[in-house]
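As structure tokens, one chain now follows by itself in the form predicted on its own.
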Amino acid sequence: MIELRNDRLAFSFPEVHRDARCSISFMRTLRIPDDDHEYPLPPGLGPFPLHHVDDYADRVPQGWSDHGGVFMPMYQAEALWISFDGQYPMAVKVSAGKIDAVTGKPFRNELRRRPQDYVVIPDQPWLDGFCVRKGLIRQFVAMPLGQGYTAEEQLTGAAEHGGLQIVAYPMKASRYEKLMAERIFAHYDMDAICCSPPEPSAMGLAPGGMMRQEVYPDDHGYSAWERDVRSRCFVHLLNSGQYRTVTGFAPPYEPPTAGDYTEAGLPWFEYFDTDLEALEGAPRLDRLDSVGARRVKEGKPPLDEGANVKPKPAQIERLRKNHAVRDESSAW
């Protein structure tokens, strides 16, 4: 079951286990420079507002109602990251325009073991983009469909789906109970030791700037998941310029530039989990043109022309597993 709660997608599987719950939110953030330098994790600037497609069925683009789900507004070239929250282990597939963000292969409902095409909650607290190399991603950046920028268009030649597709699978109840028993034992052991609107503009996600982020392997094993039990949600992207027409609400403020944010002395982040190695990354995704590279090929100026973003070491906060918080919306 999927519910929309306070701009979060709440997944629950009571038929599997009473604890089988997680939530996923989509965070506004800085678009890092697209200059092939590696950047730390940018902050969260608050969640994107989410709306039920069915509530605006007569106003959203044709075809969205077939998939249902939710939609949110994004400015052109705005960036996002996906936040995962929950303690019950889940295998979560993330696709952009039906292109898997971990492997670059076409979307399918089923889990793939080799190569692993999903992330694991709670080991993976967030995902900021396409997994291109070991320890590196390219940021999710919104671009209009039909201009050739999105991962979907570069890999399939078509601008058909756009948006995001999220599928969650819960861990088997028996494995979860065993895992909890092991954790309780370890805890005690440690204690002993110590209207008729114009047609809206749909959006897709393109690869942007390079960021240091690890996508972790499945430490539980492929057999741990209830592969016949899943929930899927389409997350459609709507151009912020059309958002008011569809919903009657003003779109969120435009985010600051990475340069303005850094100049203000606000924090960037690094996350580390010494217990897990990173996946190698997907060559299919690494070969894609970033937004900046494509603009250069088209003779257009880069989006980050004149950007001067060099976070000082004192601005970079290191986040440990189980203590990771990136939301800095109140700071800006």
Contents of the next structure:
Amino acid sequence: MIELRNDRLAFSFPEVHRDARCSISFMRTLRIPDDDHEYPLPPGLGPFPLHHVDDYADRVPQGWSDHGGVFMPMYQAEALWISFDGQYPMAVKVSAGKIDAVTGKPFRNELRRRPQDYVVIPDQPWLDGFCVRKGLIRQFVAMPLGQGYTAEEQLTGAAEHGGLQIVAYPMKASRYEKLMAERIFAHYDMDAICCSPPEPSAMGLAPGGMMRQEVYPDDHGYSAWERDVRSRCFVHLLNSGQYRTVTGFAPPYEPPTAGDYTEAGLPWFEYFDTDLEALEGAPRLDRLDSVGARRVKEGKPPLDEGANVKPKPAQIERLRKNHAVRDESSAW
Amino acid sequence: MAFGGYIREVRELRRRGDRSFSLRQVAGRVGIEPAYLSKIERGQTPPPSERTIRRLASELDEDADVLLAMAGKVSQDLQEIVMLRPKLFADLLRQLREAPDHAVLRVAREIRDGDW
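Now that you have shown the form predicted on its own, what about the form predicted together with its partner chain?
All chains and molecules follow, beginning with the one already shown.
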């Protein structure tokens, strides 16, 4: 089952094992420059607020009630990263607009072994974007559906789904017990308002700037997963401009630009796990236009990233598994 | 167990593995005087404010709601939830009063999965 707890999706599979729990949250962050340079990991600026679609069924865009799930507000061109937290191994599929973020293939509920279309908790502490090449991702950036920027629209030609789709599979209890006995776990130390409201608008995720991040292969093997048991959630993205109209709450503040953040001397991050190789990226995703590239093609000015986005070495904190804390919300 | 005694027990347990859990250092991190924390632990003063209890819970990796309950308090956010719909929540809580844990857990709200 999945519950909403403190703006986190709390997954639990008591029918598999009492320890089979994990949580997934969606972190606000800087949009890194979309200039084909490679950037380290930007900080977390706190989680996006999440709401049950059912609580606002009469005000959310058409079709969302059919999907069920949750929704959260995002500004146009705002970025996010997905934080995975838990000790019990889980295989988690992440799709944007029903395009798999690891392989670029169309969404399906089942786990795919080759190419691996899922990430493994707790090896993978977070995912910041589409896995385009080995060790490189393109940042998740929210764009309105219907303008052609999202991965979904570029790959399918249709703006049908938007949002994020998450499916989690727990490890088989027997494998988990064996792992516990061997005690080979990695222990993570992780923790525009309208007078006459327009139709609330849905958003999808487009590929943004390039970031150094590895998506790790399944170290447990395909047979480790309880493939008959899964929980899934559709995470809708609501344009922040309509958030108050739908929920009555003020949307979160706009995040600082990457330039302002860097100028303030605040940290960026690099994560490395020397034990694990990275998955190859997905050529299908690598061929997509980033938001910046598409704007150039359309003769539009680049998005404002602020000046001097060059994190100095002293600003880059290197994180290992036991120091994988990247949420700098307290700094803001 | 009384609130103060429990805090002392947990802090001392942590201190065995990490000397930064001394009375002085914990008090410093929580933002209170060591003498005040000492009095709290020995039950010589009533439990501190919700804010301080929350900081203690965070510092000692304990559940804030459990510590608040031990101190005879209910957290402000829970009070606000009940005050918003008093009859509904009062009825619900009374009905669940004798229910076993697993029955209470079933009341937890699941995120609905639809057709997509």
